[in-house]
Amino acid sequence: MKVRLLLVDDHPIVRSGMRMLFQAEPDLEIVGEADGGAEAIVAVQRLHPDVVIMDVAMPGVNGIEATRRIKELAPETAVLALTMHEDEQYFFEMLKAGASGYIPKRAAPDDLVAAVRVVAQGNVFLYATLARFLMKDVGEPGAGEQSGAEAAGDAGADDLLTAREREVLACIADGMTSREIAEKLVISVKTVERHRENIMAKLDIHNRVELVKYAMRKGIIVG
């Protein structure tokens, strides 16, 4: 089944550059576009799209806005910011409004692609100059709001997973697949979705940036 986009961008050379490179990839398909963030909220709910392809800074509703009410009306959506924008404010304010990555414009068309099929896949996609943020605010005691393990005096890893759940946070905080982490540890792919469950109410975390965030900190994936 291929994966349906919808393009997001107020300038249409960077629509029709968008448009040439996935027409060329037999797994995705451009199922519309739009020059807003207004348009764009209208159109997740006419086209159901798989993946939101978000310009960040547009005229009216921003790519933040916009995101923020697609993933409340559709929020199996992902979003990806692809955007000029590699400042801090806007990387974490994009996350925060549920956008699953974060890639700029400068970025090589085939970083692009791979970052839609990662997010379509449910993982997280950060370009790795700008994963930086994430590690420096990983390095912040206090820095944004803590999840229930954090305020809970943020155990070691040991405490709370175990050595099983370890290696599937490892597999997630690394963008995998849970068909791929299912082939890798040789269990099955609802094993591996009853571990992630478990891991995530052990932790009290609830998406997979938090997960990533706790996984760099704890050190069981590095930067």
Contents of the next structure:
There are 2 protein chains.
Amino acid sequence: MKVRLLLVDDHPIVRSGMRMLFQAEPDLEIVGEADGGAEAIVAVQRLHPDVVIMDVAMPGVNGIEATRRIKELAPETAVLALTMHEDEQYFFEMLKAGASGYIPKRAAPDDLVAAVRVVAQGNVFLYATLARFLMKDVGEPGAGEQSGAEAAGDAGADDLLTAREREVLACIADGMTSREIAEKLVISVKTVERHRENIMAKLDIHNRVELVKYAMRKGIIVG
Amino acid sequence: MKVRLLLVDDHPIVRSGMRMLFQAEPDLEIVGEADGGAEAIVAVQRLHPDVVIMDVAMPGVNGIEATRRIKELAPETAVLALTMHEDEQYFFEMLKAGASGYIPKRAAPDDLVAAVRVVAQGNVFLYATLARFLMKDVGEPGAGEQSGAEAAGDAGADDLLTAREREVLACIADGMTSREIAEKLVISVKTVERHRENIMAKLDIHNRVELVKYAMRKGIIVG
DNA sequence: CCTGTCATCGGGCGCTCACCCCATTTCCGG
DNA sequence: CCGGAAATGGGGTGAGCGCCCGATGACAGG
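With the form predicted on its own done, generate the form predicted together with the DNA in the same format.
Now the complete complex, all chains and molecules, led by this one.
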């Protein structure tokens, strides 16, 4: 199955060059062209291409806005941003709009062909120099939300440990000292230590660090 | 000029499979293999490969830490992360460590070959399902980008720790005592304790259990 | 009834941990 | 050239840890 391409650029010469380039690739097929963002949106609805090669800077509806609309109307269509501007702001705007790839016009033709094949598979292609923007920014992602909600109360699944032992283990793996656990459970420090000894003996574990990792594997605590 | 590859995976069968795969590609050449992070770092310095295919979860020095060290020692070497875990946390940690690509082991072989060619050119390849994490994150950079307020007691940044400190932390989180770490790193026990004190002070952490959980969140160890 | 498990407590011993104090060497950037 | 960071060491102290020794009561099952 050939990859169906839609070329979007306001410069006919650029489109012509890409036509030449892709005609040499038997697995790639150009099914349409557009010279502006508005035309591109219409063409996508009519042609349903696999990949849209989208110029970023165009008069009228620009590539960023066109990409946003295309991803709304046809999310399965991949958009590969092609640009003269190696600008950080444009780069992020295109990614936010839904582009799967970003490549400058100064890139080697082979890079463009490779990029098309990558995004056609649903993957992401970012050109080297642009990717640096990403590396710099990824530094502090927005602290993803892990969904716990396993009602970890008790209900023993592990018959090695007793319910009380698992309760103590959860406290240990939470970073509490024996004294703190004793206060929380309203028992003696020695009893807490006794439980810990029994846990370690049963599991053949000899320090708290390994207890933490065991508790995480067993889901006794969430990491 | 062939692309020179270094395979890093602790499972010989996985390496064998990749060897078969790449032998069919005339432009790709495997120049070495390593079965762990520490061995990978040494191999990179000796072989100077173009691309390192790096397993993420490995015993000992894991793929994230190994990538960090490799990018320090040989920034021109591209690292392609290969993983069984399609986990958001690992994904971002590998990108921050300097990986140029991220692809799961369940991906099609052709995708892996394509990814190698992409990163060998200095570009970035991200597999479809993983790339969603990025899209989701890039969408709201403004929301999570409040700098400052670090005195609130929260451990925020990640290059807080030096390379040596991360090395010691990995050992601590692996369950080793100060004595064992000292023997492994061939330094004094007091020096190990000194590093630990500095780590704890920087992170505002006061016991080993919390250090383990920090190391897991940051991908310094893989639980 | 008697044996086992579970949970509860006590003392002690050797070691490590966590947190202070201090110093030297190397190396890099202003 | 000088200052700071990094890595390397040493000493000391109080508390917690890991692991032995013991004990008592409750409770369930063969």
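Throughout, rigid core stands for the largest set of C-alpha atoms superposing within 1.5 Å between the two forms. This one's a predicted model, so the numbers in the text were calculated from it and none came from an experiment. Residue numbers count along the first chain shown, from 1.
Participant: Rigid core superposed, CA of Leu21 - does it shift 2 Å or more between these two forms?
Facilitator: No, Leu21 moves less than 2 Å.
Participant: Could you check whether the CA atom of Val192 moves 2 Å or more between these two forms, using the rigid core for the fit?
Facilitator: Yes, the C-alpha moves 2 Å or more.
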